[in-house]
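Below sits a lone chain in structure tokens, taken as the form predicted on its own.
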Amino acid sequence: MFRILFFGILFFVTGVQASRIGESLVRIEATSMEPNYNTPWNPGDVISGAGTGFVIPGKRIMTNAHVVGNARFLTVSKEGDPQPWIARVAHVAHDCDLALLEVEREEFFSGTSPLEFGGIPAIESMVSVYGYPIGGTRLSVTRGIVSRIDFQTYTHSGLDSHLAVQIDAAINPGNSGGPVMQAGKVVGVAFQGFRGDVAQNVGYMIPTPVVDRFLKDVEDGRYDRYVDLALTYESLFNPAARKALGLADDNRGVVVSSVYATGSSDGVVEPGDVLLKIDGLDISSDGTIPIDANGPVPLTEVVERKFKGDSVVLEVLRGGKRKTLVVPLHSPWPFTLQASAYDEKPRFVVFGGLVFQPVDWNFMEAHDPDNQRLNYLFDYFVEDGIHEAMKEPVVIGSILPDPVNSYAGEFLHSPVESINGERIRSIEDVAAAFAKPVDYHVISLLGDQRPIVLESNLVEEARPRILERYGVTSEQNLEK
């Protein structure tokens, strides 16, 4: 089972520059407060955690975003100085797993020597990740060899995925947000590793040039997430294909097979376009380009390092004659609705006893329902351009049970079409439906499902009870 995992085997270090690398070291203990979204009223579980961070220029300290997300409380120490201060979350990447903190009082920051960072290291080259293992307080390191230099999915959102190295270091229950380090340089920051079956000694580091990303993406005040050219595409080595589109043999181009609708490339590019470049640079026929001296990496690396508002310039093969396209490149919404989610509260509204609830990563993976309906809508929200029609999917996550709504209980985690003939397209809708006086509620549900229909009077009659009953604390939350 693929899960995110911290570095932390004992490995004896002398000298210098181990000396100036534990200076850098932080030791960071988090609160966190992890949201309920079966009880979404609730406030959620307190649980304790703790990770590693490192001082970078300008009094700040890098970290995973796993360490502090849904944090409610962080405390950092430096090594050697078992001391807590208090700290506090100055930006965070949940898309790329990266986190800055500050801390309250500068005065931490004394003694301290800020890391500085390299470059991608070189395949079966030797580097050294620092950090602190669980319930430990004294400096540990773990040597490894690069590997590997690809493309993974990061597990801390579950669907982004980004330029990862791999290394051949034993992951051990230790710490993640560690610098891995080689020629005194910081090369990357440790934060996931293959457990149990899978894998064994096989790590994973994020690289410099996703650091250098975030680093830059913060510069004014905000984080805005990567962006994407938001379509699909397939290699293309068939020479017969290649002839009927009047490609030579030359091992370029590969044919592009979907645009998703609102994305960036929406209107730009089409479907069966052979794309041949990419900001210049030629596009191998498997779909890498050749961007770094490590080797090939796939085109969107050149997507990964621009930002909102910029663009990208794109050669095309269309009909046979060569087209330049520019595509300008924005939010990634609605890709989001099937990543992970932290730092926010659930949002619901509950009428009637029963819970509205919009679909997303976090709702799924705590309800795992068995609705086939709802199901697809999430699974091809955006690849079935659902989310043209609707902001978010909207269900009845949960009953809780009462004469208003005894007969209710088969419509559970089914999607909501329209409340009293309004048309719900986000949560928000659904309060703005109940807010309206009718003497009857009418819920219409996706497909051949009979309505449910919730007298007026009796809905209000029951409202405090319902309350008392199971401990609602709030009838609805709409902010994130």
Contents of the next structure:
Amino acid sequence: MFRILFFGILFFVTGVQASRIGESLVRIEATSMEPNYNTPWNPGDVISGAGTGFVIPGKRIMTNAHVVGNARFLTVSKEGDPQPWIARVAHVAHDCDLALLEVEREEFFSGTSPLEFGGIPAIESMVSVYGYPIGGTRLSVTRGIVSRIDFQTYTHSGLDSHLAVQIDAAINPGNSGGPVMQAGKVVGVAFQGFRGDVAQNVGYMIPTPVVDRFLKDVEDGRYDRYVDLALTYESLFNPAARKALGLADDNRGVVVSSVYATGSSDGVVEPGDVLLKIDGLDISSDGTIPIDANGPVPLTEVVERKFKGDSVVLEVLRGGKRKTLVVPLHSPWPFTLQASAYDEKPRFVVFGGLVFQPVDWNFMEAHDPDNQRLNYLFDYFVEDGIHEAMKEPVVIGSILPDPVNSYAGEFLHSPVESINGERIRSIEDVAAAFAKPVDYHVISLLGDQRPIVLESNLVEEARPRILERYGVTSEQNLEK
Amino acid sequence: MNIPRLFPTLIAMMIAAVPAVAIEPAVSGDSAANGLRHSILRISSTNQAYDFFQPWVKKEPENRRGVGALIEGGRILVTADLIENANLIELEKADAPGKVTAAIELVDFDCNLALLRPLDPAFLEGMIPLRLDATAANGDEATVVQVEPNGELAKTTGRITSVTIGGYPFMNLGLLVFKFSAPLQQRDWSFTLPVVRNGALCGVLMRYDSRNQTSEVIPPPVIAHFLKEADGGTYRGFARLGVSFSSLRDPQFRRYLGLENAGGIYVTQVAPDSSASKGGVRKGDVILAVDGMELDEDGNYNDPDFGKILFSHLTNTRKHPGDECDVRIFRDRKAMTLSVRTEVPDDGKRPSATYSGGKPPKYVVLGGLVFLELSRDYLREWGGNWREKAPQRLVYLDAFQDEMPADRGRIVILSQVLPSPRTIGYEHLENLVVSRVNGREIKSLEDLAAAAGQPGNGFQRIDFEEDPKTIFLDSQAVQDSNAELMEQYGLPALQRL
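Form predicted together with the partner chain, following the form predicted on its own:
Complete assembly follows, chain above in first position.
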């Protein structure tokens, strides 16, 4: 019944008016708790915010992941209806900034019209942005044209980049998660822009290939993240390089520079391979492919549209011979260390007033450490293969001063090499190493530092004192 | 190509000395003061540093002016930074017109001291050399000498407020420093100034902080060491032990190590190929005493002249290079004594040299690819906060170089690309560490030049440690276009080794 109605509306309405869109739009009020990586045992700071969402088929509401990240309590309300309805996150994809919400009571959806998705809008074509940006409480519409279609970093994770469409319609705080419409169909989800002092009339929306992929990924009830080739390549413009690699002067092919250990291509692709085709599509010497009518896009767009467990077929030139390689795709875990994480609890171990924490983007953001060695481990974690030796670097994130650690102040933010003779490769290793019965706990640090030595009887003595004084409610958390 | 803007940091850091409260005329009856006039010279040095981003050019010339002290042997003592990269040095007497050109007889950037000599020795006739006063110590009064435009001496008396081991401007070497407090005034000719006491020289002022009215003075022991080395035939300079250490104040750590008596420091790193490493000092040793002097938990010994001073003063200033030095250590719960021969490490052999001493930087240009050896001079081109601004991988390589194998050699980098038809597709490459050229491992720019002379199959193949890992140039095309490249980018030569 619902579906019929849905098709009916869109069939009849081509130039959709704001009043109709109003039936699909929801205003989202989110109360979230942002974990504090400086006091990781605390529940975090309560923050409230508002964004936009829209009803899509299947009694679901689509919005941005950043509207509902770390959410503890969500309400949605319809245009012209003051009642807040309690909602919850059904699926969230932090790597492409999308989320799906469900509403507790189905009655919410009566009178709403789910929106349908279109394709990638043409450059210079007109689009309208709907939402609840700052400046008022009612529905707002802004209009503009499609300025650019390109890969962009999705700032929510800060690491992932996907296709994004730049439009010149105003996108302001509160617009996030709102639909961008053209000819009655959703052609994108408004999600990010620049502050006015950086650039003007530059807003970005998540285009439908990314949205479609997300919807397809969650069909099995869970979100599996993007997959990646986990390799780098270099364009092949230079005539000498082409000749040296045995390539014709035909503007085709890129050369593989690095293949990251544990990534999808590890063991299949080799550095120095020349990539000629991906899934049958010719690769230009700048690494682009003609995947659809909108002009060339980076070859990774093929992988962007795939899922965990899918494969990609590469045609390569290796040592002068053509080869066909099949790369089974999965998500490369080490990269996530360098992305903002949400809906995770900070992990830590407090021992003798020293707070051990794993290094990830959230930690780095909160502490902004000055330690050169720590910064190196973080910056080059994947590139230099540090991830092969450890799951995550562990550092002394903070120190709760107490007589037991009064000489340890200089070791703040120092990366830990081993504890009680056990090499530290993750925060779990820290907890395990301290469980060893010893007289002296010896914490060896990376680089030219002396070890920290804590006498176990003094640590035990200090334990209740430190917990009480600093309001440490839990001595460790190893779960995300 | 992304050439960051340069900042004249060094100059800003140096003294922005100092105007006079009251001009104190050379008081009559003070014979020492009258004599002083005949012992000091105004020195003007026109300096021109190399541009490490374009190592074949020099930056704009700049002028530094200071006051030097005449010492025995017809030599004039100044700080090295006054005459760093000097093109022309001119001397002028305080009270008589006439300039004479001077040459640098000796310069040591470790201790920031240099000796100048006028090309015409007759210029110094009638002048009286200052002797060195080695007795100055903490709490003593001393006088900084400036020269007014009219030739009158302006003397500001202050006090030595502390004696410590401090950083000198050029190298990572801590030498003895007098912290000196005096109400110095802004005046010309004050980049470097002599400090006198009892009519003798007791230091050379090298830094001045006008807000706090504090200055740093190179003290007599450092000057005396420098002069003794200068008089000793081959100049060797200041030795280094080559250890990094940590304080041993933490009682838990002391109990863990089994240290029963007070004192001692913990060795956290021994530089490869250093005096200490050759002498058998290891990471994890506790140094209890150096040259018979017991060390406290922070590494200080009790100096008969200056009180508590960091032990490095013993090894680098009291000892001369080549001297044996007893180092008493505690290892595996046993005390033992090592005999360490103190040596001056060759900065030029470090993977990333600390300071080139104004020598022309080496470079090789190959078909538009510019290769250099990584150095602190290069990183400093990113300005005062180069540690944040410079390419981070290079900063890390510089910072962690003591952990590299002793045979690492120099770190050779592709600093930038001068675009040409040969380098199409490589324009964006910069600051990449070169691992091999034509299959040969690269440990110096000379290696690179030699390897580039043997292209394989008509290609120059360059391998990097980072992406893009490998690039190729057409070796014949490179050869044929050399003249054009030099013309286009104004290169005087394709290499300087």
